[in-house]
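Shown here is one chain on its own, the form predicted in complex with its partner chain, set out as C-alpha coordinates.
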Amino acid sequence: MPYRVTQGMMSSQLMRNLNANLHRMDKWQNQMSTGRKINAPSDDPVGITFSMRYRSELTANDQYQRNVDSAVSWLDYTDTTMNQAGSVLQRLRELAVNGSNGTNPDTAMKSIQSEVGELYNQMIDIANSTFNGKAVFNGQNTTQAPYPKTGIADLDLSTLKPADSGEIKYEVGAGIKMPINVNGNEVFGGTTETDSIFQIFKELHTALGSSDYSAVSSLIGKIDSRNDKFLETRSQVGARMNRIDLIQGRLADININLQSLQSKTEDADMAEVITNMKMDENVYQASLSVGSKLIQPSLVDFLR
(Lines of atoms letter the chains of each structure in order from A and count residues from 1; the text may use other names and numbers.)
(Lines give C-alpha, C1' and ligand atoms only; values in the text may rest on other atoms or scores of the structure.)
Protein backbone atom coordinates (compact mmCIF):
# COMPACT_ATOMS: atom_id res chain seq x y z
CA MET A 1 0.00 0.00 0.00
CA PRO A 2 1.45 3.33 -0.96
CA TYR A 3 1.71 5.12 2.29
CA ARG A 4 3.43 8.39 2.76
CA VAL A 5 5.13 8.71 6.08
CA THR A 6 5.85 12.13 7.45
CA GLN A 7 7.99 13.39 10.31
CA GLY A 8 4.92 14.54 12.18
CA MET A 9 3.34 11.10 11.96
CA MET A 10 6.46 9.51 13.33
CA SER A 11 6.70 11.83 16.27
CA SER A 12 3.05 11.50 17.18
CA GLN A 13 3.31 7.73 16.83
CA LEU A 14 6.34 7.76 19.10
CA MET A 15 4.52 9.91 21.63
CA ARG A 16 1.57 7.59 21.53
CA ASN A 17 3.72 4.55 22.14
CA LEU A 18 5.73 6.19 24.88
CA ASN A 19 2.51 7.20 26.52
CA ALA A 20 1.09 3.70 26.33
CA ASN A 21 4.29 2.31 27.83
CA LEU A 22 4.24 4.81 30.66
CA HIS A 23 0.61 4.03 31.26
CA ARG A 24 1.37 0.33 31.67
CA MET A 25 4.27 1.10 33.97
CA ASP A 26 2.03 3.33 36.04
CA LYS A 27 -0.37 0.43 36.45
CA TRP A 28 2.37 -1.92 37.68
CA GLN A 29 3.85 0.77 39.87
CA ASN A 30 0.48 1.30 41.49
CA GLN A 31 0.02 -2.42 42.06
CA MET A 32 3.51 -2.67 43.47
CA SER A 33 3.14 0.20 45.92
CA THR A 34 -0.31 -0.82 47.14
CA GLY A 35 0.36 -4.54 46.98
CA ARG A 36 -3.10 -4.96 45.52
CA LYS A 37 -4.27 -5.77 42.06
CA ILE A 38 -7.68 -4.23 42.69
CA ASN A 39 -7.26 -0.53 43.36
CA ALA A 40 -10.47 0.72 41.84
CA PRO A 41 -13.76 -1.00 41.10
CA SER A 42 -13.00 -0.93 37.37
CA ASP A 43 -9.81 -2.94 37.85
CA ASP A 44 -11.99 -5.99 38.40
CA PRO A 45 -15.70 -5.32 38.87
CA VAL A 46 -16.46 -8.92 39.74
CA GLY A 47 -13.44 -9.20 42.00
CA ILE A 48 -14.35 -6.09 43.92
CA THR A 49 -17.76 -7.42 44.90
CA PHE A 50 -16.06 -10.50 46.32
CA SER A 51 -13.36 -8.44 47.93
CA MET A 52 -15.92 -6.21 49.63
CA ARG A 53 -17.85 -9.23 50.81
CA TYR A 54 -14.73 -10.75 52.36
CA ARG A 55 -13.85 -7.46 53.99
CA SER A 56 -17.32 -7.12 55.52
CA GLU A 57 -17.31 -10.71 56.65
CA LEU A 58 -13.89 -10.28 58.19
CA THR A 59 -15.13 -7.24 60.08
CA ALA A 60 -18.17 -9.14 61.28
CA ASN A 61 -16.07 -12.16 62.18
CA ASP A 62 -13.71 -9.97 64.11
CA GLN A 63 -16.68 -8.65 66.07
CA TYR A 64 -17.95 -12.19 66.77
CA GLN A 65 -14.50 -13.10 68.04
CA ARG A 66 -14.57 -10.14 70.40
CA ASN A 67 -18.02 -11.14 71.58
CA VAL A 68 -16.87 -14.71 72.11
CA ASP A 69 -13.91 -13.45 74.13
CA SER A 70 -16.30 -11.52 76.35
CA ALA A 71 -18.51 -14.58 76.67
CA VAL A 72 -15.50 -16.65 77.69
CA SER A 73 -14.58 -14.16 80.43
CA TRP A 74 -18.14 -14.14 81.66
CA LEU A 75 -18.36 -17.92 81.74
CA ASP A 76 -14.93 -18.20 83.38
CA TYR A 77 -16.05 -15.79 86.04
CA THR A 78 -19.31 -17.67 86.53
CA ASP A 79 -17.41 -20.89 86.86
CA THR A 80 -15.07 -19.40 89.46
CA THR A 81 -17.91 -18.07 91.58
CA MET A 82 -19.73 -21.35 91.29
CA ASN A 83 -16.62 -23.13 92.42
CA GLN A 84 -16.62 -20.95 95.50
CA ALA A 85 -20.32 -21.57 96.03
CA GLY A 86 -19.58 -25.30 95.74
CA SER A 87 -17.02 -25.07 98.53
CA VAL A 88 -19.49 -23.22 100.70
CA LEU A 89 -22.10 -25.91 100.05
CA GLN A 90 -19.54 -28.58 100.91
CA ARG A 91 -18.66 -26.93 104.18
CA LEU A 92 -22.33 -26.37 104.94
CA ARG A 93 -22.97 -30.07 104.59
CA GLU A 94 -20.07 -30.92 106.89
CA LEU A 95 -21.41 -28.52 109.48
CA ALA A 96 -24.93 -29.94 109.13
CA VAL A 97 -23.56 -33.44 109.60
CA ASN A 98 -21.66 -32.25 112.65
CA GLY A 99 -24.68 -30.44 113.97
CA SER A 100 -26.92 -33.45 113.57
CA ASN A 101 -24.82 -35.34 116.10
CA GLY A 102 -26.92 -35.46 119.25
CA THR A 103 -23.88 -35.59 121.54
CA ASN A 104 -22.88 -32.05 120.71
CA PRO A 105 -23.15 -29.74 123.67
CA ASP A 106 -25.04 -26.47 123.20
CA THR A 107 -21.80 -24.48 123.03
CA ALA A 108 -20.63 -26.57 120.13
CA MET A 109 -23.97 -26.04 118.43
CA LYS A 110 -23.63 -22.29 118.95
CA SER A 111 -20.22 -22.21 117.36
CA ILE A 112 -21.52 -24.28 114.41
CA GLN A 113 -24.39 -21.86 114.20
CA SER A 114 -22.08 -18.86 114.03
CA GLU A 115 -20.00 -20.53 111.31
CA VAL A 116 -23.20 -21.19 109.38
CA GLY A 117 -23.92 -17.46 109.77
CA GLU A 118 -20.54 -16.62 108.25
CA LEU A 119 -21.04 -19.13 105.46
CA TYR A 120 -24.37 -17.54 104.78
CA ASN A 121 -22.67 -14.13 104.43
CA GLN A 122 -20.19 -15.73 102.07
CA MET A 123 -22.96 -17.32 100.02
CA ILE A 124 -24.85 -14.02 99.77
CA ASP A 125 -21.68 -12.34 98.55
CA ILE A 126 -21.23 -15.03 95.94
CA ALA A 127 -24.86 -14.83 94.89
CA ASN A 128 -24.56 -11.07 94.51
CA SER A 129 -21.27 -11.32 92.59
CA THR A 130 -20.74 -8.71 89.95
CA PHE A 131 -18.65 -9.04 86.86
CA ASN A 132 -17.74 -5.86 85.11
CA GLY A 133 -20.29 -4.08 87.33
CA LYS A 134 -23.08 -6.46 86.46
CA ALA A 135 -24.85 -8.80 88.84
CA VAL A 136 -24.22 -12.14 87.17
CA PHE A 137 -26.96 -14.17 88.85
CA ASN A 138 -29.83 -11.75 88.37
CA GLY A 139 -30.83 -12.52 84.79
CA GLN A 140 -31.15 -9.39 82.70
CA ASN A 141 -31.68 -7.28 85.76
CA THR A 142 -27.94 -6.86 86.05
CA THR A 143 -28.05 -3.47 87.68
CA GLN A 144 -29.51 -4.83 90.88
CA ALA A 145 -28.14 -7.28 93.40
CA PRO A 146 -30.60 -10.17 93.47
CA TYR A 147 -30.38 -11.03 97.20
CA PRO A 148 -30.73 -8.94 100.37
CA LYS A 149 -27.46 -8.08 102.04
CA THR A 150 -28.67 -8.70 105.56
CA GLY A 151 -27.24 -10.98 108.19
CA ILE A 152 -28.87 -14.37 108.52
CA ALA A 153 -30.65 -13.32 111.69
CA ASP A 154 -32.48 -10.56 109.84
CA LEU A 155 -33.27 -12.66 106.78
CA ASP A 156 -36.97 -12.60 106.07
CA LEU A 157 -37.67 -15.38 103.62
CA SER A 158 -41.01 -13.91 102.65
CA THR A 159 -39.34 -10.81 101.26
CA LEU A 160 -36.87 -12.81 99.17
CA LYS A 161 -37.58 -12.16 95.52
CA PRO A 162 -36.71 -14.60 92.77
CA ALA A 163 -33.83 -13.63 90.56
CA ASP A 164 -34.80 -12.26 87.14
CA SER A 165 -35.18 -15.10 84.69
CA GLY A 166 -34.04 -13.21 81.58
CA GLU A 167 -31.32 -14.74 79.50
CA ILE A 168 -28.36 -12.60 78.50
CA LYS A 169 -27.44 -13.45 74.95
CA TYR A 170 -24.29 -12.62 73.08
CA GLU A 171 -24.03 -12.59 69.33
CA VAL A 172 -21.40 -15.18 68.43
CA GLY A 173 -22.10 -15.65 64.75
CA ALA A 174 -24.38 -14.42 62.02
CA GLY A 175 -27.81 -14.89 63.58
CA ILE A 176 -26.37 -17.02 66.38
CA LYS A 177 -27.22 -15.70 69.79
CA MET A 178 -25.98 -17.69 72.71
CA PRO A 179 -27.18 -17.29 76.31
CA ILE A 180 -24.19 -16.89 78.59
CA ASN A 181 -25.63 -16.29 82.02
CA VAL A 182 -26.87 -18.86 84.52
CA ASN A 183 -29.85 -17.92 86.50
CA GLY A 184 -29.69 -17.38 90.24
CA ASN A 185 -32.85 -19.41 90.69
CA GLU A 186 -31.17 -22.45 89.18
CA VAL A 187 -28.02 -22.07 91.24
CA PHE A 188 -29.41 -21.10 94.60
CA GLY A 189 -32.97 -22.30 94.28
CA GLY A 190 -36.10 -20.29 93.65
CA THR A 191 -38.11 -18.74 96.46
CA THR A 192 -40.79 -21.39 96.19
CA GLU A 193 -38.42 -24.35 96.25
CA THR A 194 -37.98 -26.08 99.59
CA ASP A 195 -34.33 -26.68 98.86
CA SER A 196 -33.61 -23.02 98.19
CA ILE A 197 -30.19 -22.43 99.68
CA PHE A 198 -31.34 -19.43 101.65
CA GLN A 199 -34.28 -21.39 103.02
CA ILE A 200 -31.84 -24.13 104.05
CA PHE A 201 -29.48 -21.59 105.66
CA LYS A 202 -32.28 -19.99 107.61
CA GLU A 203 -33.75 -23.27 108.79
CA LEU A 204 -30.36 -24.69 109.67
CA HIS A 205 -29.46 -21.55 111.57
CA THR A 206 -32.66 -21.68 113.52
CA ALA A 207 -32.38 -25.43 114.17
CA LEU A 208 -28.79 -25.08 115.37
CA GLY A 209 -29.83 -22.20 117.64
CA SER A 210 -32.37 -24.40 119.32
CA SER A 211 -30.13 -27.52 119.21
CA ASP A 212 -32.86 -29.34 117.23
CA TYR A 213 -30.72 -32.28 116.09
CA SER A 214 -33.38 -34.03 114.11
CA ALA A 215 -34.28 -30.85 112.23
CA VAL A 216 -30.59 -30.35 111.45
CA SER A 217 -30.36 -33.92 110.32
CA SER A 218 -33.40 -33.61 108.06
CA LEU A 219 -31.82 -30.59 106.39
CA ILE A 220 -28.87 -32.70 105.13
CA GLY A 221 -31.16 -34.23 102.55
CA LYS A 222 -32.17 -30.83 101.33
CA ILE A 223 -28.53 -29.76 101.14
CA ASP A 224 -27.80 -32.83 99.03
CA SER A 225 -30.71 -32.17 96.74
CA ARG A 226 -29.59 -28.53 96.31
CA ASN A 227 -26.05 -29.69 95.70
CA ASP A 228 -27.27 -32.03 92.95
CA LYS A 229 -29.13 -29.21 91.22
CA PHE A 230 -26.16 -26.95 91.75
CA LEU A 231 -23.80 -29.40 90.08
CA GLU A 232 -26.25 -29.86 87.23
CA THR A 233 -26.22 -26.10 86.61
CA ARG A 234 -22.48 -26.00 86.90
CA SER A 235 -22.08 -28.73 84.33
CA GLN A 236 -24.31 -26.65 82.09
CA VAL A 237 -21.76 -23.85 82.40
CA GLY A 238 -19.06 -26.33 81.46
CA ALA A 239 -21.06 -27.45 78.45
CA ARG A 240 -21.43 -23.87 77.35
CA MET A 241 -17.73 -23.29 77.70
CA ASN A 242 -17.17 -26.28 75.44
CA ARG A 243 -19.56 -24.88 72.91
CA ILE A 244 -17.85 -21.49 73.08
CA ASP A 245 -14.51 -23.21 72.55
CA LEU A 246 -15.88 -24.83 69.41
CA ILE A 247 -17.26 -21.53 68.18
CA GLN A 248 -13.98 -19.84 68.91
CA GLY A 249 -12.13 -22.42 66.86
CA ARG A 250 -14.61 -22.13 64.04
CA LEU A 251 -14.35 -18.33 63.99
CA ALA A 252 -10.58 -18.58 63.87
CA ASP A 253 -10.85 -20.99 60.92
CA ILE A 254 -13.31 -18.73 59.14
CA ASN A 255 -10.95 -15.84 59.70
CA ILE A 256 -8.08 -17.67 58.05
CA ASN A 257 -10.29 -18.78 55.17
CA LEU A 258 -11.61 -15.29 54.58
CA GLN A 259 -8.15 -13.81 54.74
CA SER A 260 -6.79 -16.22 52.21
CA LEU A 261 -9.80 -15.67 49.95
CA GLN A 262 -9.36 -11.93 50.26
CA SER A 263 -5.70 -12.21 49.50
CA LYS A 264 -6.40 -14.32 46.42
CA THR A 265 -8.89 -11.76 45.14
CA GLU A 266 -7.12 -8.57 46.06
CA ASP A 267 -3.43 -9.10 46.39
CA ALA A 268 -1.05 -8.54 43.56
CA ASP A 269 1.30 -11.36 42.64
CA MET A 270 4.52 -9.53 43.40
CA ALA A 271 6.74 -11.78 41.32
CA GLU A 272 4.47 -11.25 38.36
CA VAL A 273 4.15 -7.52 38.93
CA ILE A 274 7.89 -7.00 39.25
CA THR A 275 8.60 -9.13 36.17
CA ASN A 276 6.05 -7.22 34.14
CA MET A 277 7.33 -3.94 35.48
CA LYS A 278 10.89 -4.80 34.47
CA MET A 279 9.74 -5.91 31.05
CA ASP A 280 7.84 -2.72 30.45
CA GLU A 281 10.73 -0.69 31.76
CA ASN A 282 12.95 -2.26 29.12
CA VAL A 283 10.41 -1.62 26.41
CA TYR A 284 10.10 1.95 27.55
CA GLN A 285 13.83 2.53 27.54
CA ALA A 286 14.16 0.93 24.15
CA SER A 287 11.40 3.07 22.73
CA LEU A 288 13.04 6.16 24.18
CA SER A 289 16.40 5.42 22.65
CA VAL A 290 14.93 4.36 19.32
CA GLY A 291 12.86 7.53 19.36
CA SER A 292 15.86 9.74 19.89
CA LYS A 293 17.64 8.14 16.93
CA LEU A 294 14.66 7.79 14.67
CA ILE A 295 13.17 11.22 14.85
CA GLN A 296 16.25 13.28 14.15
CA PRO A 297 17.63 12.69 10.67
CA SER A 298 15.84 13.76 7.54
CA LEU A 299 16.98 14.45 4.04
CA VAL A 300 17.88 17.93 5.28
CA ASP A 301 20.80 16.44 7.17
CA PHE A 302 22.29 14.87 4.11
CA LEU A 303 21.81 17.55 1.47
CA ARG A 304 24.63 19.92 1.01
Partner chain sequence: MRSTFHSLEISKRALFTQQAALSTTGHNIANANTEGYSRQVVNMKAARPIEAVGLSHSTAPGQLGMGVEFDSITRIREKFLDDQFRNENKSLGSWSVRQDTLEKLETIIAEPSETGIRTVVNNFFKAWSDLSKDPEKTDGRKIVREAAMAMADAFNTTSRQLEDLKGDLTANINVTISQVNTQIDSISRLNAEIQRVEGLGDNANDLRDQRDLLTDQLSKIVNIQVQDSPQGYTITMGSVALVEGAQATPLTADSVSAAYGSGALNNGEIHGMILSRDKYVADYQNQIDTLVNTIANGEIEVTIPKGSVLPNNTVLGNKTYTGADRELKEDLTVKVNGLNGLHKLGYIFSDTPTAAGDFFTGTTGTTFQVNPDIVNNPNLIATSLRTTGTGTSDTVIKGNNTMALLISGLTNTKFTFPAAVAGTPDTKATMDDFFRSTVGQLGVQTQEATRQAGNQKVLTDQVDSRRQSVSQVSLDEEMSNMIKFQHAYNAAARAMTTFDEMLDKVINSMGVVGR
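Numbering follows the first chain given and starts at 1. Keep in mind the model is a prediction, meaning the values are calculated, not measured. For the two forms, the rigid core is made up of the largest set of C-alpha atoms that agree within 1.5 Å on superposition. What changes on going to the form predicted alone:
Residue displacement note: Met10 has its CA displaced by at least 2 Å between the two forms (rigid core superposed).
Now show the form predicted alone, given that the preceding structure was the form predicted in complex with its partner chain.
The next block holds one chain only.
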Protein backbone atom coordinates (compact mmCIF):
# COMPACT_ATOMS: atom_id res chain seq x y z
CA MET A 1 0.00 0.00 0.00
CA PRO A 2 1.64 3.27 -1.10
CA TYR A 3 2.09 5.76 1.65
CA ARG A 4 2.21 9.51 1.44
CA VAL A 5 5.53 11.31 1.77
CA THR A 6 5.18 14.82 3.10
CA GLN A 7 7.57 17.74 3.00
CA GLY A 8 7.84 17.55 6.79
CA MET A 9 8.93 13.91 6.65
CA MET A 10 11.61 14.72 4.09
CA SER A 11 12.87 17.64 6.15
CA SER A 12 13.03 15.48 9.28
CA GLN A 13 14.91 12.75 7.44
CA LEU A 14 17.30 15.36 6.08
CA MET A 15 17.98 16.68 9.58
CA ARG A 16 18.58 13.15 10.90
CA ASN A 17 21.08 12.47 8.14
CA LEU A 18 22.84 15.79 8.67
CA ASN A 19 23.08 15.18 12.42
CA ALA A 20 24.40 11.67 11.87
CA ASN A 21 27.06 13.02 9.52
CA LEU A 22 28.00 15.75 12.00
CA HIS A 23 28.17 13.18 14.81
CA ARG A 24 30.64 11.06 12.84
CA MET A 25 32.71 14.14 11.94
CA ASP A 26 32.76 15.15 15.59
CA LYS A 27 34.06 11.68 16.49
CA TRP A 28 36.91 11.91 13.95
CA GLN A 29 37.68 15.50 14.93
CA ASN A 30 37.90 14.46 18.58
CA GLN A 31 40.30 11.64 17.76
CA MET A 32 42.44 13.95 15.62
CA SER A 33 42.69 16.60 18.32
CA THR A 34 43.51 14.13 21.13
CA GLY A 35 45.40 11.49 19.17
CA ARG A 36 43.39 8.83 21.03
CA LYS A 37 40.67 6.57 19.72
CA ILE A 38 39.20 6.04 23.20
CA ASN A 39 38.08 9.32 24.70
CA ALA A 40 35.09 7.98 26.59
CA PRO A 41 34.10 4.50 27.82
CA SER A 42 31.34 4.41 25.18
CA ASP A 43 33.96 4.63 22.40
CA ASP A 44 35.20 1.09 23.18
CA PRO A 45 33.75 -0.56 26.33
CA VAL A 46 36.04 -3.61 26.01
CA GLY A 47 39.12 -1.59 25.13
CA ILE A 48 38.66 0.73 28.10
CA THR A 49 38.93 -2.23 30.52
CA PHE A 50 42.27 -3.25 28.99
CA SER A 51 43.37 0.38 28.96
CA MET A 52 42.64 0.80 32.67
CA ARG A 53 44.49 -2.42 33.45
CA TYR A 54 47.58 -1.31 31.51
CA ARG A 55 47.52 2.08 33.25
CA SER A 56 47.29 0.41 36.67
CA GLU A 57 50.20 -1.92 35.89
CA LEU A 58 52.27 0.97 34.54
CA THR A 59 51.68 2.94 37.74
CA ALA A 60 52.73 -0.04 39.86
CA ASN A 61 55.77 -0.60 37.63
CA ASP A 62 56.80 3.05 38.01
CA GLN A 63 56.69 2.64 41.80
CA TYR A 64 58.81 -0.54 41.59
CA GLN A 65 61.33 1.41 39.50
CA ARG A 66 61.46 4.18 42.10
CA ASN A 67 61.98 1.55 44.81
CA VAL A 68 64.80 0.01 42.80
CA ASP A 69 66.42 3.43 42.33
CA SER A 70 66.28 3.97 46.11
CA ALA A 71 67.69 0.49 46.73
CA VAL A 72 70.56 1.14 44.33
CA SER A 73 71.39 4.39 46.10
CA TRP A 74 71.30 2.70 49.52
CA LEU A 75 73.48 -0.22 48.40
CA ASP A 76 75.94 2.10 46.64
CA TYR A 77 76.30 4.16 49.78
CA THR A 78 76.69 1.02 51.91
CA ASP A 79 79.40 -0.27 49.60
CA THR A 80 81.19 3.09 49.74
CA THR A 81 81.19 3.19 53.54
CA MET A 82 82.31 -0.43 53.74
CA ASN A 83 85.17 0.40 51.40
CA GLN A 84 86.18 3.19 53.81
CA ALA A 85 85.89 0.79 56.76
CA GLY A 86 88.04 -1.74 54.88
CA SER A 87 90.77 0.88 54.43
CA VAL A 88 90.70 1.61 58.17
CA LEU A 89 90.89 -2.11 58.94
CA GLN A 90 93.89 -2.55 56.65
CA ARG A 91 95.69 0.35 58.27
CA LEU A 92 94.88 -1.07 61.69
CA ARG A 93 96.51 -4.35 60.71
CA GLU A 94 99.61 -2.55 59.47
CA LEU A 95 99.90 -0.74 62.79
CA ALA A 96 99.36 -3.99 64.73
CA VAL A 97 102.13 -5.68 62.77
CA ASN A 98 104.39 -2.70 63.38
CA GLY A 99 103.47 -2.59 67.06
CA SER A 100 104.20 -6.28 67.55
CA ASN A 101 107.86 -5.63 66.76
CA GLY A 102 109.64 -5.91 70.07
CA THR A 103 112.36 -3.48 69.02
CA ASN A 104 109.99 -0.53 69.10
CA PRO A 105 110.75 1.96 71.87
CA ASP A 106 107.94 3.15 74.12
CA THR A 107 107.72 6.46 72.25
CA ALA A 108 107.06 4.62 68.99
CA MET A 109 104.40 2.47 70.70
CA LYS A 110 102.74 5.66 71.98
CA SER A 111 102.73 7.10 68.47
CA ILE A 112 101.13 3.93 67.13
CA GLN A 113 98.64 4.01 69.98
CA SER A 114 97.72 7.59 69.09
CA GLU A 115 97.06 6.66 65.47
CA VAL A 116 94.98 3.67 66.58
CA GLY A 117 92.88 6.09 68.62
CA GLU A 118 92.29 8.24 65.54
CA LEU A 119 91.43 5.18 63.46
CA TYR A 120 88.90 4.19 66.11
CA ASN A 121 87.25 7.62 65.86
CA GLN A 122 87.12 7.23 62.09
CA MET A 123 85.61 3.75 62.38
CA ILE A 124 82.95 5.02 64.78
CA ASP A 125 82.05 7.77 62.31
CA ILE A 126 81.75 5.17 59.54
CA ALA A 127 79.69 2.81 61.72
CA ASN A 128 77.29 5.66 62.51
CA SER A 129 77.02 6.74 58.86
CA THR A 130 73.67 8.12 57.77
CA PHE A 131 72.13 8.15 54.32
CA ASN A 132 69.27 10.53 53.67
CA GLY A 133 69.06 11.08 57.43
CA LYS A 134 68.90 7.36 58.26
CA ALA A 135 71.49 5.31 60.14
CA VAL A 136 72.75 2.78 57.60
CA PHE A 137 74.04 0.09 59.99
CA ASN A 138 71.32 0.08 62.64
CA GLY A 139 68.75 -2.24 61.05
CA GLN A 140 65.20 -0.89 61.10
CA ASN A 141 66.03 1.52 63.91
CA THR A 142 67.35 4.10 61.47
CA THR A 143 66.68 7.13 63.64
CA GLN A 144 69.42 6.32 66.15
CA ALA A 145 73.17 5.93 65.71
CA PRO A 146 74.12 2.38 66.75
CA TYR A 147 77.43 3.16 68.46
CA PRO A 148 78.43 5.70 71.15
CA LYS A 149 80.63 8.56 70.00
CA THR A 150 83.12 8.32 72.84
CA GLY A 151 86.88 8.34 72.60
CA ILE A 152 88.60 4.99 72.75
CA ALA A 153 89.96 5.75 76.23
CA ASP A 154 86.39 6.14 77.52
CA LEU A 155 84.98 3.12 75.63
CA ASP A 156 83.27 0.70 78.02
CA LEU A 157 82.75 -2.56 76.16
CA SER A 158 80.32 -3.84 78.78
CA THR A 159 77.86 -1.07 77.93
CA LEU A 160 78.19 -1.49 74.16
CA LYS A 161 74.84 -2.58 72.74
CA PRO A 162 74.39 -4.68 69.59
CA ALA A 163 73.04 -2.91 66.54
CA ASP A 164 69.44 -3.52 65.58
CA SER A 165 69.30 -6.60 63.36
CA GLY A 166 66.03 -5.80 61.55
CA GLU A 167 65.96 -5.97 57.77
CA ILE A 168 64.86 -3.07 55.56
CA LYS A 169 63.04 -4.57 52.59
CA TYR A 170 62.01 -2.80 49.40
CA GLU A 171 59.30 -4.18 47.13
CA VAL A 172 60.98 -4.31 43.73
CA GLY A 173 58.37 -6.34 41.88
CA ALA A 174 54.98 -7.97 42.29
CA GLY A 175 55.41 -9.98 45.50
CA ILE A 176 59.21 -9.54 45.44
CA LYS A 177 60.73 -7.97 48.54
CA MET A 178 64.46 -7.58 48.80
CA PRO A 179 66.56 -6.68 51.88
CA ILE A 180 68.85 -3.76 51.09
CA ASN A 181 70.65 -3.16 54.38
CA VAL A 182 73.33 -4.89 56.39
CA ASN A 183 73.42 -4.36 60.13
CA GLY A 184 76.41 -3.32 62.17
CA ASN A 185 76.72 -6.72 63.86
CA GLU A 186 77.51 -8.32 60.50
CA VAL A 187 80.04 -5.65 59.53
CA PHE A 188 81.77 -4.69 62.77
CA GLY A 189 80.97 -7.77 64.87
CA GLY A 190 78.52 -8.39 67.69
CA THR A 191 79.25 -7.37 71.26
CA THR A 192 79.81 -11.00 72.28
CA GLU A 193 82.22 -11.81 69.47
CA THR A 194 85.90 -11.85 70.35
CA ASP A 195 86.77 -10.39 66.95
CA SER A 196 84.40 -7.44 67.29
CA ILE A 197 86.18 -4.49 65.73
CA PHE A 198 85.55 -2.33 68.79
CA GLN A 199 86.86 -5.07 71.10
CA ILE A 200 89.99 -5.27 68.94
CA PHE A 201 90.48 -1.50 68.98
CA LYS A 202 90.17 -1.36 72.75
CA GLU A 203 92.51 -4.28 73.40
CA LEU A 204 95.07 -3.03 70.88
CA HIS A 205 94.99 0.48 72.29
CA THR A 206 95.54 -0.88 75.80
CA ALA A 207 98.32 -3.27 74.72
CA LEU A 208 100.16 -0.51 72.82
CA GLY A 209 99.93 1.77 75.84
CA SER A 210 101.67 -0.82 78.03
CA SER A 211 104.09 -1.91 75.25
CA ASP A 212 102.73 -5.47 75.51
CA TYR A 213 104.17 -6.81 72.25
CA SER A 214 102.82 -10.32 72.59
CA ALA A 215 99.28 -9.05 73.22
CA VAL A 216 99.57 -6.81 70.16
CA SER A 217 100.78 -9.75 68.09
CA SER A 218 97.91 -11.96 69.26
CA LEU A 219 95.39 -9.38 68.02
CA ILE A 220 96.57 -9.66 64.41
CA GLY A 221 94.73 -12.98 64.08
CA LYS A 222 91.51 -11.36 65.35
CA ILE A 223 91.92 -8.52 62.84
CA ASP A 224 92.29 -11.09 60.05
CA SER A 225 89.23 -12.95 61.29
CA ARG A 226 87.16 -9.75 61.34
CA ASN A 227 88.49 -8.80 57.92
CA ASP A 228 87.37 -12.17 56.47
CA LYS A 229 83.83 -11.69 57.87
CA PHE A 230 83.88 -8.10 56.67
CA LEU A 231 84.73 -9.16 53.11
CA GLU A 232 82.06 -11.85 53.21
CA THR A 233 79.44 -9.26 54.16
CA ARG A 234 80.67 -6.89 51.47
CA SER A 235 80.38 -9.66 48.87
CA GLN A 236 76.71 -10.04 49.88
CA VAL A 237 76.21 -6.33 49.19
CA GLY A 238 77.83 -6.80 45.78
CA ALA A 239 75.57 -9.76 45.01
CA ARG A 240 72.50 -7.73 45.90
CA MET A 241 73.69 -4.89 43.65
CA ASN A 242 74.04 -7.34 40.76
CA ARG A 243 70.53 -8.64 41.33
CA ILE A 244 69.16 -5.11 41.55
CA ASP A 245 70.76 -4.37 38.16
CA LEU A 246 68.95 -7.37 36.66
CA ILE A 247 65.65 -6.32 38.24
CA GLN A 248 66.15 -2.78 36.91
CA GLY A 249 66.51 -4.09 33.37
CA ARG A 250 63.49 -6.35 33.73
CA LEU A 251 61.31 -3.49 34.97
CA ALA A 252 62.43 -1.34 32.03
CA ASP A 253 61.41 -4.13 29.60
CA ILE A 254 58.03 -4.53 31.31
CA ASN A 255 57.50 -0.77 31.09
CA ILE A 256 58.15 -0.77 27.34
CA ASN A 257 55.80 -3.74 26.77
CA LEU A 258 52.99 -2.16 28.78
CA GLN A 259 53.38 1.18 26.99
CA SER A 260 53.24 -0.62 23.66
CA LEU A 261 50.04 -2.46 24.60
CA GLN A 262 48.51 0.74 25.93
CA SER A 263 49.38 2.58 22.73
CA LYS A 264 47.80 -0.13 20.57
CA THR A 265 44.64 0.02 22.67
CA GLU A 266 44.26 3.79 23.06
CA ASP A 267 46.11 5.61 20.29
CA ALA A 268 44.33 6.61 17.10
CA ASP A 269 45.56 5.57 13.65
CA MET A 270 45.89 9.09 12.26
CA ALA A 271 46.00 8.00 8.59
CA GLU A 272 42.75 6.11 9.05
CA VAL A 273 41.16 8.94 11.04
CA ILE A 274 42.05 11.59 8.44
CA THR A 275 40.76 9.40 5.61
CA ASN A 276 37.47 8.79 7.40
CA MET A 277 37.22 12.48 8.23
CA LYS A 278 37.57 13.47 4.57
CA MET A 279 35.03 10.85 3.48
CA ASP A 280 32.49 12.08 6.01
CA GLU A 281 33.16 15.68 5.02
CA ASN A 282 32.29 14.78 1.43
CA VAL A 283 29.16 12.97 2.56
CA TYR A 284 28.18 15.97 4.66
CA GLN A 285 28.70 18.36 1.75
CA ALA A 286 26.57 16.09 -0.46
CA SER A 287 23.87 16.02 2.20
CA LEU A 288 23.80 19.82 2.35
CA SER A 289 23.63 20.01 -1.42
CA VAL A 290 20.76 17.54 -1.53
CA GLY A 291 19.03 19.39 1.28
CA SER A 292 19.27 22.73 -0.50
CA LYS A 293 17.57 21.22 -3.53
CA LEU A 294 14.96 19.51 -1.40
CA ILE A 295 13.96 22.55 0.66
CA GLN A 296 14.28 25.15 -2.06
CA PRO A 297 10.93 24.45 -3.88
CA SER A 298 8.54 26.41 -1.72
CA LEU A 299 5.07 27.85 -2.47
CA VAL A 300 6.71 31.11 -3.46
CA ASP A 301 8.99 29.26 -5.94
CA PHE A 302 5.89 27.49 -7.33
CA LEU A 303 3.96 30.75 -7.82
CA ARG A 304 6.88 32.56 -9.46
